[in-house]
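To begin, one chain is listed below as structure tokens, in the form predicted on its own.
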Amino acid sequence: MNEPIKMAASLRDLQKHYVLKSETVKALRGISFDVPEGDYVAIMGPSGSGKSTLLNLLGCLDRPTLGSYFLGDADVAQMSDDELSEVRASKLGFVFQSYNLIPQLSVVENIEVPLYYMGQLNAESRARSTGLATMVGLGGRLGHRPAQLSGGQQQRVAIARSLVNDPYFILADEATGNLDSVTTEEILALFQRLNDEGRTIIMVTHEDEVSQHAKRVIWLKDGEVQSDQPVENRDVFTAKRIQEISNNAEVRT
């Protein structure tokens, strides 16, 4: 008998309303979808479609007006601010367009930041952070600070940081938006490698070329899901190509 599919996230009739000058703006109008563990989802849509609002809800930076959002088995919509903060630190991994690294910290220290907020800094956490830095190709740059790294290297630090707390999923917000085409390919190959290893990825992007690396695309319009379709002809890297891209990245650094 097959085991039931585990969900990293489940949204049911998710709504978000804002009151602006006594007028109610319905940013999300009833969003429902599931993200099974190991999925790779791209969220797209025009300006004003609700992508940013949905991103804030998925990242536990805000809570819905109506509806439910289950992260694993926990209904995030019912959590207090303190509980949301704890979930952000312990259950989610974030990768932003602007990297959001702390300039004064080294590579390995930046990777450790989520563990610091969880009160888990120790020899074991340092070993884990060092291992993740090596995994993303920065094992020789542990002591470097962000200003000493290229944009692609900084994004690799951010990806390693997003993994350090073993999250339900990685939430990537325009993660390749500041990168050139060669570095974008490197980061997308790294995301695919992580997904091939079982990591769940939810990626917000406005670039069709980037979305084609996902397994499915959810298209938003006017605060609603207009379509939720598998990517028919995925732009998939082979294991050999991923290794070639990784090797080239190391040579460039």
Given for the second form:
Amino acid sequence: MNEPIKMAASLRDLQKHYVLKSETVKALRGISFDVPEGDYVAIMGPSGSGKSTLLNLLGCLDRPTLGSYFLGDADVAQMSDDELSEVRASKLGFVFQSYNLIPQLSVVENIEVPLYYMGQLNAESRARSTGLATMVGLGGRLGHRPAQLSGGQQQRVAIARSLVNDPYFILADEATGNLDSVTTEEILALFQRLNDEGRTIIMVTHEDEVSQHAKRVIWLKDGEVQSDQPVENRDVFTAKRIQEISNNAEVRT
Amino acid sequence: MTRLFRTFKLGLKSLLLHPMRSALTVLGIFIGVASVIWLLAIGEGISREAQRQIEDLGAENIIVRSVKPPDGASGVGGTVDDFGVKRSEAEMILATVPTIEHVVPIRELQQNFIYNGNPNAKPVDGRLVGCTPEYAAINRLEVARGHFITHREVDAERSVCVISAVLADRLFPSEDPINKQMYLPEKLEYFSIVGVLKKRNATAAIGGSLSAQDFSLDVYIPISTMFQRMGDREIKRTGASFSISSFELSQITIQVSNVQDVPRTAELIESTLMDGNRDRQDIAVVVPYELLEQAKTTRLMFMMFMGLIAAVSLIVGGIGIMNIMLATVTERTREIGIRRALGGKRSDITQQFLVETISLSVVGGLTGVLGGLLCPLVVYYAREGVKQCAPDFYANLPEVAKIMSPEIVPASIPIAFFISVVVGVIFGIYPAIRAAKMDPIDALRHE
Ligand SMILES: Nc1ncnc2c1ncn2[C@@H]1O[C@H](COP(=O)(O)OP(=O)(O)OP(=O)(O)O)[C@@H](O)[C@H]1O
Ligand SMILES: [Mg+2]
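After the form predicted on its own, can we look at the form predicted in complex with the partner chain?
And the full complex, kicking off with our chain again.
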């Protein structure tokens, strides 16, 4: 007997139209796919194909024009603005291309922001945030400001932040786009470790080397899914390599 | 609880990101709040002073003053018309007006005084006042030694006098003045001193008809004695020329039994005196009670005016806050996007920016209250400073500026503080709502 696979997200005929003065831009024209728990998806496609639009929908930052989007059991398409905010705070983790840390807050405080909006700030949550900072190798920099950190370090803070609310999945839009190859490798090693531990990850990228680390690649073209395939010859870091990279990262911090 | 604390902590952190900017914004509110308290305190101080001066004249009194007609109005060479209020009129008022307690006739002359036991001493220039015993009570004169003029002395037309404290010091620096003889060289008259008064402050000049009264160099004698010895005619030599004037009384002060009756009584007296002569120019009726009522409305208007100025400065401070907050919101668009993406609701964003503006205005309000409380002290030292550094300038200052001391109006402190918070909310709400309205996706993309 096979247990039915639990879905982190499931999209059915999802459409997004932007109504402009003279025309209507159909950025997404009917997207359907499922993301089972524990999946590691890379979304790729040419510029303007609708990757960011799709990710914004997945991230509940926007509502679809047509179609349905189930996050666990809840239909996001029908939610109010405040409900969407609650979903973002409690069920999603974001990692952005430009890190997007809040400049006046320290490392731990940045990590805590989603908890703040969930109304769950306490000693326990502080310990959790500190633990996550340590996990991404920034245990010694809890009180630092974003401006005092390198790009890679800031991105690791962002990853810690995306995990603090124990999300259904992590959404990463060009998370390595601003980083050099060594730091990119650090971040990808971190993603792989998280995925190995059971975290679901959906990331947008246009670098083949990056997408090669995912388990599955969805190609978009003109707002439609062109292909949706598992990654052959997936680039996997060995446990030893991950150890090495994170050691390196810690030395550099 | 922790959350609200966090919100405030965050607000302070964000404000401290631009300390100079925040300080200047706070300064705007500080000035607004402090000026509310200052202006009200100064307004209160000035009107209290005015009220005190009027009350000095006695709210229950009606004063009828003789006014000397302009030179040339009187007859030429020897014949001099009587002017001013008459003894008969004083008696008539006492007899016919029912609501009256006392009528005090007063006649004042400018005289030189000498202590007879020390003829070499320089004469002191002072004021000789003929009056009745009630004069002391009505003008709040207190006797230090001896007694004030008595009814018996008035009836017997005795040559006795009571002298003021300052005059006593000048004429008798080292002796007890009681029972000494005082000499009036111009009148060739002696008076025996029966009493010395305590020091008394001057009253204010009110309107044109009643000049300030300085009681410091006064000598009081029975009015009957004055009439008996000196008559109604007064000859003054000034250098080669001399002037003659003739008047029975300088003033009558009428004390009304009940303050409520003052306006009615004043009307009655006025019509009695003006009888048959609508435009009698040689007397003036002064009613301190009416002045007091007038002063109260003036005070109200004054306070409102001051309040208006203060309100304007608070609004200016509020606009300063709004300006800064709008700039801050634009500048922190990206942060707003991040917060929305991480689960912040619109209401959370509104709250965050409101907390910041309120923090600014509360800090401004608190420091403003402190600054406001310093008002009496600052005014005191400023006055002393001017007195020391620019005595000429100080001498030319209006009387009020010299004696007025600001009175902090207690209610102005909570009011000013409350208003500052309200200003923070009112001027903060628009930028905060604008921040909350932003689309998270656009905000995240903002550079
Ligand atoms: N707010 C908007 N209003 C109107 N049209 C939009 C809006 N956002 C996106 N579009 C349009 O939708 C289409 C998809 O845009 P999207 O940003 O999703 O592309 P993308 O795949 O992320 O491209 P890139 O790789 O350049 O980031 C584009 O044609 C774009 O012009
Ligand atoms: Mg994009």
